[in-house]
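Read the single chain below, which is given as structure tokens and is the form predicted on its own.
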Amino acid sequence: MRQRGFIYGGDYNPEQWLDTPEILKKDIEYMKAAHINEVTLGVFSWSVLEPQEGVYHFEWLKQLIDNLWKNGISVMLSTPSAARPKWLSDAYPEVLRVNEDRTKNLFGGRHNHCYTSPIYREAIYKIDRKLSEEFGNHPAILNWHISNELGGECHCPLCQAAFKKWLKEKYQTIDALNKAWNTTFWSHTYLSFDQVESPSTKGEKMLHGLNLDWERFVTDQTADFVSWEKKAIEDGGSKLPVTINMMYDFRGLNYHKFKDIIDIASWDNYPTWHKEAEEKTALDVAFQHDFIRSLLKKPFLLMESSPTATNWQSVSKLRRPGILSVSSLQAIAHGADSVQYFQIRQSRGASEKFHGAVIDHYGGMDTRVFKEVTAVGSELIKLSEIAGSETKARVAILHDCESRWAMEDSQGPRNKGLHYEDTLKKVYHGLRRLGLNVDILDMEEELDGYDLVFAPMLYLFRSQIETKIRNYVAEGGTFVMTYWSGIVNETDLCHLGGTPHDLMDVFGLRSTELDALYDKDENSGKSTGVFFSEDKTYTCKYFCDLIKTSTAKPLLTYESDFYKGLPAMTVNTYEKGTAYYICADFEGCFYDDLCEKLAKEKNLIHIPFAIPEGISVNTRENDTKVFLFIQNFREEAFVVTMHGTKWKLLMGAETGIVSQYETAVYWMEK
């Protein structure tokens, strides 16, 4: 991108504002002393940019960022197709969704549209290469953000065409198919693809792999989506980056699949602070910054974020004061080259209104709101020298979305309560409690290059995955992976012959059977004297795996229930490497020890304190530098002691107190 700097900005609806130019030129000067230096325009626009099929209407949107551009305001040009005019929905029904229950939505809403449809494809071609055609080379214009946070599926007839074609195309023979899936359960094989449906709930629901194969299908469609609207962009004449905005932890798609499609990741976030513990809902935005940034492995920007208040969640609490730099400052410790808002200015109506802006319905500066954002465009100007540097990670975690899609599916061994997220999040807690960079990959990447890797719960294999982990570990790499794990394949059938599925040498043992507990119950695993303590005990619930093993050594053994005695955790040195096996849910303290553990027999512990819990710490580096970020989202101020050491002061107080929501930046040379 074009920029210099850190991108400082967001969402900007002038359409809304067109009957009331003395806003618009308000806004401008509003901007200006915010020191917001960019806005992405277009997001919802398709109405007013083609009122009518076939008339285009440019000129307000060429004169605007033609001003924007005289004022020193870049843009971020969106491609209309989130959410399309009524004119088209009217004139061809079939660009609407048909639900899993078979039947058509209603105009209304967004992506209320389907991807397969050619009438839609070419509806949104012709404005995307239009637009492309016009403004794909203005100077103003950074990158093109195509649609909004996708998501949704459709059941239409065309959909149902495409995924059996997909599926013909995956599997050759409708007997490969069958076979694949297990068709014969309940006596329902197929004699064709034709006879094939997607899943729902009138009617096959119960094959697993065809729930399974619908979701890649649903990414797959999504994808091809995006690719479509790309090409339109760059047959129009443009070369720009593109990105989409991603969403929190979302489920309805793979995004592992679209970074061979994008520029330059991006997401939307939207925490419910103050909720609960402010150091827990930190770590959870932490965990899905460093998600998006292993997309592409490379800085990547937050899209979206509210100044304040939201109006969608159940509660629309305010940011108290400091919440906003913080917040916005954790993107950038994390990877971000920028931070945008949703939204500029607040609209008048609709589904919107109550919705946080950088200028609200009063249309002052002297709100607190106002205040505050342009206290952290001043923070980012500060730290300009940062943008563009890298986060570097010799620690990963693998979080496979399809074996997700699998596990939750899975009908059992709990059907209420699997607690993988938490499971991620007590690893992703042990590793980032010592400053360390993490980085969140799926099984289709390598592992080549990480000193340590977890797999928490990886149910299914795909990709190869076995031989990955197999290969990383007779290097030397040290692998941790988890009960119920190597479970079933790619289409979620059972593996035969033991589980791990292909690892049993690797990791010394096979999982002969897995208890899940009630809620109310719980065991313990007790220290083994071999790698922690002899007094350690650590608690575990929900799930206990009961391993017979080969090679490997007991490091904790189970206290109670018929399985007192067995191995709750155990290590295995294969060839030049070691594989750790966790047999239970333990509490997250146990992470906490064993990250430390592990990561000092690696020596990748380089930062010169302690970090207490509600302190987050962060490093970018680029050719010279290494910048070190510290945040406190806790009540207690934190004093940073650098006396002795190499790095200097690039913001915070001098005396190195880091209060509530504050953050501290440091910097040395590499």
Given for the second form:
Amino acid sequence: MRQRGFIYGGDYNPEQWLDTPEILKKDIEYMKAAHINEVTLGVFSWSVLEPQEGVYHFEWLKQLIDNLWKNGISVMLSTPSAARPKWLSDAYPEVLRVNEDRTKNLFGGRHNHCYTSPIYREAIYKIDRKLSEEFGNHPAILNWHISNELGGECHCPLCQAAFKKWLKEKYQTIDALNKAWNTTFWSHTYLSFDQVESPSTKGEKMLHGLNLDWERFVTDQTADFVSWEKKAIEDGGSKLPVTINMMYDFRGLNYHKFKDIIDIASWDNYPTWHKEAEEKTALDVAFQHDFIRSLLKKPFLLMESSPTATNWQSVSKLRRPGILSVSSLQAIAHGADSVQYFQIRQSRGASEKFHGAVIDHYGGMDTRVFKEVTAVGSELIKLSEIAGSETKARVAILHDCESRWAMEDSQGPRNKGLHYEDTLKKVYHGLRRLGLNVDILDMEEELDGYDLVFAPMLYLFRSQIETKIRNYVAEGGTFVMTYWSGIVNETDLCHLGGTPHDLMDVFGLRSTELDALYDKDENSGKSTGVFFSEDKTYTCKYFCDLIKTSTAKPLLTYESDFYKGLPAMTVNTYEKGTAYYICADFEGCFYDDLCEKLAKEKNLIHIPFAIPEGISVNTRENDTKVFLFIQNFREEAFVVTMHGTKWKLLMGAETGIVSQYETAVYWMEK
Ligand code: GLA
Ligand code: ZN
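Right, and the form predicted together with alpha-D-galactopyranose (GLA) of this protein, after the form predicted on its own?
Up next: the whole complex, starting with the chain shown before.
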């Protein structure tokens, strides 16, 4: 990236204000006052850039970019593919989407186009290439922002044909496909690839292998579309980095499949602050920051966030004073190199007119929000030496999109309430309360380099994860896996011969049956005194795995029901390493205790104070320094004591007091 220091800005749509130059002029003045050094242009600007087919109007954009640059403001330039002009869909109806029920959409909305349509691809290629030719080497441009929040699927005949081709490439013969999907069930055998159609609630929706491959296809097709846009940009002569703005916990795409296409990861963060306890929201957001950073394992961008209310949420709650700072700096703490907003200037009409903005309809700088935005700008300047620094994590959690798709579609063992996210968050909480940086990995990644890896509910095994786990443990790693792992192969066929598949010797056990509990039920695991102290008992809900041990030692045993006395948690030594197996969905404090014990064993805790609930701690580092962020998401102030340590204050009070919504930053020579 060309920028030095942190990027501070956000989505700006001056095309909505071209007839009021005085407003555009003010915008620049306001941006400078707020320390804004970047704007993202061109998101949804197609109809202004190409008002008629083949007629391009770029002068306004050129003038704007030149002027912004003159004023020290850089630009991320978006391609306009996320919404199309009316002339395009009127002239070429094939560009509009067909829904899962095979009805065709009318013009409107945003992501309402077919990723497969050659006409759509051609139209976007032309405009992207021209944008690249015109602006791709402009000194103001930092990077390309391809499309906007990619998502959704299209079931049109073009997409059906592409899906068939995709399947044919994958399976080669229809027999192989039938076998992989177990189509003999309910007599759904296909005789040729031509017969296969995308899943639909009006037709086939129970063939889990089909559903899974369709989701993979949608990801691949979307990724292919992004590559296509990237090619247009490159063909236009620009070599600047590209990004796509991802969304919170988005299930529609496997974001890992984009990591070889993009140069920078970025995401849009719209938490519902003040809906739940702040610390809970903060933990949830933190997980997402870590997920996005882990994609490329380098600094990411916080591409969008709201300076105050978010109008598409059920309640547009104002962000309380201070939240803007703590949530913006939370992104930085987790490895972001930018804080960006949606939007710089609030639209006057249409669906986002009440969405929070840096400059609201009143149009002055003397607003609460503007003042807070300005304060965040100053904080970022103060912290600017941290930009570009890395986040090093020695612990990781496996969170695989494809496994989750399959697990959520599996029908049984609990069709309502797998509590997968809660389980992930319990592990994550256990690690974060120790101040550990955490990487979130999928199964395609390597595990070596981590001291501790957790795999909650790793239902589907793919990408040779069995071998990776085996090798990781054999070489001395500590691996923690839970119930409902290693159950199916990558086309959702159940593994025969016992689970967790191919790891029964590593864990020293076999899962014999999984009991799903009703919401009202609970059981508990009592410590055997080998690992946790003897008086420890943890309650569990939802799932109880009944295992048969071979070499594993029980660390907890069930306290009730017909499996009373059976192991509820085990440990097994396998070659140089250790494999823990958690049989049941235990309460949060179980994971807190487990993580603490394991992190201590592995000597991972380096924060010189105990971290209470609601206090969040992260580190980033560059070649010479380590930076420590301490953030307060609770009401009560927190006092940092650094006496006798090498940490020096970079931001925050000399007294060490970190009040609600405040951030303190310390640093230390490496
Ligand atoms: C998304 C989009 C933006 C805008 C915001 C509003 O993140 O990318 O264009 O609609 O939501 O919160
Ligand atoms: Zn289509």
